[in-house]
Amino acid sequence: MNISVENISHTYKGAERLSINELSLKIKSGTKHGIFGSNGAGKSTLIKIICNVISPTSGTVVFNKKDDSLNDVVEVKQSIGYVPQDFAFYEELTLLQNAKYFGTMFNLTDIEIQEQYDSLVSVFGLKNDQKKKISSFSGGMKRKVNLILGLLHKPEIIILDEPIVGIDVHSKNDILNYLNELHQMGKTIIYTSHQMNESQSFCENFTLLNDGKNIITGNLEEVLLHQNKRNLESILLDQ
């Protein structure tokens, strides 16, 4: 599913400046697309607009599937798996209780929830922790819970906002390896991170944001050539 962000702007209530400023962007189906920029560049706002969590002040986001535009908001939301930077679950519930709750929000049957849940819990190594409240989990385990809940409905588009921040190396590798497997299955992945080494090796295409504007979109070589830098980290250091 292709995504076209068309001349969007956004300002938060009471803010003195635009968080997104007349931004346009195309994300091709089946790609791993990194969105990066310094703090306040507009990354999280852009992601929330694409996910329909918030609406742009102006402009539109168009989803195209097999040459047809999706106009149904529910169908668009069903196609997206959003994994936010903040933990998005109920810590006083178990992992399975959270999965059942969020699964029903995507109209999954009990059988569908259980099958996908069993698969994801196995992938992320949380089988032995299913009966524990999530409040007892480590930071890396909670990141995995975020992913499990975001992937439960088998979305075509996976949108990840800082999915590996503050976690151990093993958890980081588990997450990135599984995301690569999903990409091989044709999933579209939109990825933001302050960890530029991981972003540079993981993503295929990149969009550099600054002050809510799209500075450059392209593959790694194109972005580095445009900015006259050797790596993504050096680009951020200059912002």
The other form holds:
Amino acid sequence: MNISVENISHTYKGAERLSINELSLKIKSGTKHGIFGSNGAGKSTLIKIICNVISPTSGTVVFNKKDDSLNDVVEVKQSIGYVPQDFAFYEELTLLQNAKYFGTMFNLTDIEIQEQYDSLVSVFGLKNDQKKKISSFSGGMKRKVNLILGLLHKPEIIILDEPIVGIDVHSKNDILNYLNELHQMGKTIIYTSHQMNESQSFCENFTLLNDGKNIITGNLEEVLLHQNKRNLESILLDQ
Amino acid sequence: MRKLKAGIAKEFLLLLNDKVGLGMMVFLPILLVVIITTIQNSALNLVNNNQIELILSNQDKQALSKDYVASLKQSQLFNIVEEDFSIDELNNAINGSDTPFGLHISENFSATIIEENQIKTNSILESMGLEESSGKKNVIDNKITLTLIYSPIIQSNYAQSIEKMVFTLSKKLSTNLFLSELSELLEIDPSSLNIDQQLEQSNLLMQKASVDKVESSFPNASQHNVPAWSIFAVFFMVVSLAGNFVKEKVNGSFDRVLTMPSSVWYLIGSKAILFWIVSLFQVILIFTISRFLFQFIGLPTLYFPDNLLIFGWIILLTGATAVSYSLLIGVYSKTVEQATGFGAISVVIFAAIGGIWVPSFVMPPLLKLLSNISPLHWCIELFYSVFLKGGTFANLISPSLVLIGMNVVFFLLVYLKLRKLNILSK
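Instead of the form predicted alone shown above, give the structure for the form predicted in complex with the partner chain, please.
Entire complex below, previous chain first.
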């Protein structure tokens, strides 16, 4: 499924400047697309607009399946797996209790929830912690939970906002390895991170944002050439 | 429906896991009702049932003052401790003890009554022409013969009631003496007149009756306090419900739900339904304890109205109003602190102006007017109409309509805010 972000703008209530400024962008189906930029560049806002959490002030986001644009909101939502930067779940509940709630909201049957839950818990090594409340989990484990809840319904597009921030190397590897597996299965992955080394090695295509504008979108070589830099980190350092 | 059930199950688990919130919604209200009822019950008992503690100092020691002391004892209103105190000593004794009243009978008590009666008798005989004018004065000097001392913590209207009782008994003594003397002068045997009996006897009877038609013969502390503080407890759900709603907005789980093929109304609806059920549970639990267990802890039993259908309607409407108010606070608050702080304080203010603590009819006109904006005021109106006045459905129509109107306004404001945030179109 391709995503076309068409000339969108957005401003937060009471803010003086636009958080997103007439931004256009195309994300190809089955790619790993990194969105990067310094703090306040508009990464999280762009992701929330693509996920339909907030609405743009102007412009549209179009989802194309083959050559047809997808107008059914339910189908679009069913295709997206959103993994926010915050721990967006109920820490007072267990992982399974969270999975049952969010899975049901994704129209999954109890059997589908259980199957997908068992599989993901096994992948992320949380089998022994199933009966514990999430509040007792470490930061790394909570990041995994955030990811599991975004992947329960086997989405075609996975949108990750800082999925590896503040976690240990092992957890980071577990998450990135699994995302690579999903990519090989044909999933589209949209990824933002401040950790530019990981982003550079993980993503295929990149969009550099500054002040809510798309500075450049392309593969690593094209972006580096455009910015006349040796790596992504040095681009950010100059921003 | 499956999503609604999943939402309710999630809310239920969250509530079960929130021990403090659960305690605030279930155990604190029971404790609150028990404490407030106990306090008011003991205050009512002090006024209505208990003998009033009284330190009595009789400096007169004549027959009349002894009769007077005997009549005070016979009244069974007082538990009298006799001491030989001056007024100052009696003052100190009241100040330094829990005894609320002291009565000082001065040395001239008997002499004053006798003198007063002689003047009255002479005056009557002179006016009837039975005795020549003696030229003596027929004006009674005001003399202080009784001094009632009361503790400063006693409310003045209560002290005035006691003062009237004490004074009435002394007047009765004086009247008895006067009639006896008059009958002797008229050469009638006073004992044949049965003066005491004649004075007591009256065909003017007074009946004590409350406007209530419920099982209890007279409103008691439970009948007043249990409904009032149950309403307060139900509305205090604002801390849990609004806080819980804002927490979801802040931690991103609300955003996650917005990305799902599901309406935000499932999220709101599941919260509303669960907390509505909790409010019913709260009221039923508190009322059941008040009905069946209060008697074992020395509190008056709460009597239920005859019409349980009306009672059910009132509980449902009260719960619904508390839920819609809590959702309103939750939707408009930006932080958990805002929701819980503003929510709790607003409920306390609504309780104060709504007549939960003191009836709104004793409030100044401005507060009485303001009480109309308090949802708790209309809830208490409903409860009192059935618990204290034995009201029917007809009596409930106007407060019910006001509460239904408030619910509509609260939900409309919730809807408008969600629409403004573009959440409803997600």
